[in-house]
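The chain below stands alone and is given as structure tokens, in the form predicted alone.
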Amino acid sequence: MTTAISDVFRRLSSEREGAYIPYVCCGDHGKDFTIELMTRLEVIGSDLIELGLPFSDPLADGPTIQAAMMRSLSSGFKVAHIFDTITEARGSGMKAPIVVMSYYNPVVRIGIDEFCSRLSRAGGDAILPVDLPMEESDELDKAAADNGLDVIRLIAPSTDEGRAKSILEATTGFAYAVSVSGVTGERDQLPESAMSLLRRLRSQSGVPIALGFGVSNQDHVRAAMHAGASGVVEGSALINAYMSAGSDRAEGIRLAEAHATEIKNATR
């Protein structure tokens, strides 16, 4: 299946460039801030946007993203707001593919078919169900395919070769390689196990592989690219960049742009 996401990776591969995929927590600092941040990230060269759907029990996320989710929820975020946010971002001219990262509970509560239908109509391109095992995803896979959405899947360093092969075969868009068995968050260095995972996955499949969980500086990005990654996902360092401006949202956007520009440059 050819999708907007596969087209991006195909173009980047032909240009010998990696994908930069920043994570944005929907509703942190409000919807207008989210849309402006997404728009500015696209302008500086972000290739896709991972838009996080806030959830009250985000077990896969570290303290930075958990805090962003709690800020969003405490300000009144509802699941339906993510569709409004994507619709408005598209209305403002945003073209980059959008991957919605969600825990599975909110999807089930709305209804799997309904969620995928609304996401597609809003202008979303994929869903990343962070806590849904591949063996239990048949219903989501069908609903996503019916609505032209990619399903992005996680692969950890502890995933054995047989299971990794099955995940790669079932993945559309790109596979998300997890650098560590743990939660998201900034790290001083990426473990060798992450590099080994990338080399192993690259030898198994031609599916694009993006590395996340801990990616936060240019050295991390270059190491991931050298090991065979097709791109990187990063969020905690980006959130920390705009949060360092406190309540000055314009300065927060500026700091986020500066950080994102550095990360994107390292993919080239």
Contents of the next structure:
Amino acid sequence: MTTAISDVFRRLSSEREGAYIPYVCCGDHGKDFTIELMTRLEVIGSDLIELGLPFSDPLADGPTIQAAMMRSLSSGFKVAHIFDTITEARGSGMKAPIVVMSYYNPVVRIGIDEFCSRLSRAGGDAILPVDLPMEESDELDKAAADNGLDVIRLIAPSTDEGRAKSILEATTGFAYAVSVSGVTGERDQLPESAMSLLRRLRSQSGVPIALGFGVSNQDHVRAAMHAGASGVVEGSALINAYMSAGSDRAEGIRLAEAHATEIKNATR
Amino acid sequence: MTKPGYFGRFGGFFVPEVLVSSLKQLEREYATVAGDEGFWTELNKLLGAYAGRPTPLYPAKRLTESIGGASIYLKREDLAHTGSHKINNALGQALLAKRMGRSRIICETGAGQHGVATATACALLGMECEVYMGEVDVERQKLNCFRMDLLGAKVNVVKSGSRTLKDSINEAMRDYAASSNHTHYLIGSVVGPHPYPTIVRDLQSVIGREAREQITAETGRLPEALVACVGGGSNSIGLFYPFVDDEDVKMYGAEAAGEGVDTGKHSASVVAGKEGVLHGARTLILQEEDGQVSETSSVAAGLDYPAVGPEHAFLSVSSRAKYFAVTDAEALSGFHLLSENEGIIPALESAHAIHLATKVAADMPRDQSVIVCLSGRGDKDVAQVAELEGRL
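Same protein, different condition: the form predicted alone was shown, now please give the form predicted in complex with the partner chain.
Time for the whole complex; same chain goes first.
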């Protein structure tokens, strides 16, 4: 099946280019900032946007994303705001596919089918359920398929070959390879195990694979592309970039753009 | 057929992919160990010679007289080594971890009782121990922090989120995600992803097995009711589980109503929670309309948790057990009642069960009996109670 996401990877592959997928924490600094940031990120060449749904108990995330989520929640973010944010971004002309990264509880609470339906109507393209292994995913898979959404699955360094094969077959859009055993966060170096994971997955399947968790600079991106990644996801380093401007939102956007441009360039 | 790790529609393992292989390994190793008589012999030796089991089943005569209903029996987990039932699980999982070749143990703690029990088991077995404890809990349970320190454990103060038990579990899970090849996460209650709720239940079931033998020896029959406090729910499942098939034995769980279930400042997740997924399990959770987990409140740090073990959720929806919410004030009255009538100062957590037991027993005939799990002793809470009541 062809979707907006698979189209992007097909185009990039023919241009021998990797996908740059920045992670944006929805509602950090407010809805307007989120939309402005996503829009600017698309302008500098981001191929997809991963939009994080803030959750009170983000146990797969390190301190940077935890803090971003808490800022968003404490300023009054509600789950429904993510649908409004996507609707508005689409209204202002944003074209890049949007992948919503979410913990499972808000999806269950709102209703799995209801969540997928609202995400789809708002203009979202996929859901990336961070704490939902494939064994527990039947309900979400069905609701996502009914609503034309991809479900992006994660693969970890500890995922064995047989299991990785099943995940690669089940994932739609792309597979998300987790570079480290641990949580999200900016890192100086990516472990060699991340590269061997990429090589292993690449030899197993033609499904697009994006590497995330710890991806923070151009060297990481080049190493990942060399090892067979179809793209990279990067979140904490981008958040740190705009947070270094403090409360100066315009400067924050400028710093984020500059950082994102560097990362995107390394995918070419 | 129910999937493995499920209790009715509750349970399962809702975890990031990085944890899947470790949890599957734990499931396999535990299955091996569960069928290995040598493991249980070794554990039972420790539970006897080291932890002081079996704990007594004590007929609380003066308490019974003061209520004027069914006979109240106290299952004295407060007399187990380290002062609570937590040692049953800590010793069992530490032995399991050792068999799995793990040298480092991590755990979360709320009141500090599980942290102390785990630090104790690690000192006994020569293992490295790190405890995650919320900043708020560290403040209200300083004595237990010092005990963990004395036992050689490192206490990591958790400053994220609400800085209580749920955040300590998040932090321990984050550690485990990065360290599971050499570390065992020794979870302290019947919560978390499969296989934890089953492992912890099995290890705590010693409470109910002993109580069953003891009450039968004493009265010649089974009790009419069981009462225990429920935070995550380990002491209660431990007492309940060996009686689950005895349909005439009623089961009552005492949750923390804090300042009152209507005030929003409570921890009564079975009574007032909604279905969702937290810490790896599908269960009942105190949460907002859109799925953010609520902040909870209880005078008892060990009950201050927004969810409940999935097996309790199942026992509740299947009506096998009933759950009631006991306020801080009611728990404090139970705390005083037991202290003054029996010379036993209960943990504030257990005081919730004492209060509920007096209500349950009062409505029952005198020739019937109720077993209450006195899950822990109250030494850790004495300073807090004195402060609450303006006596410090």
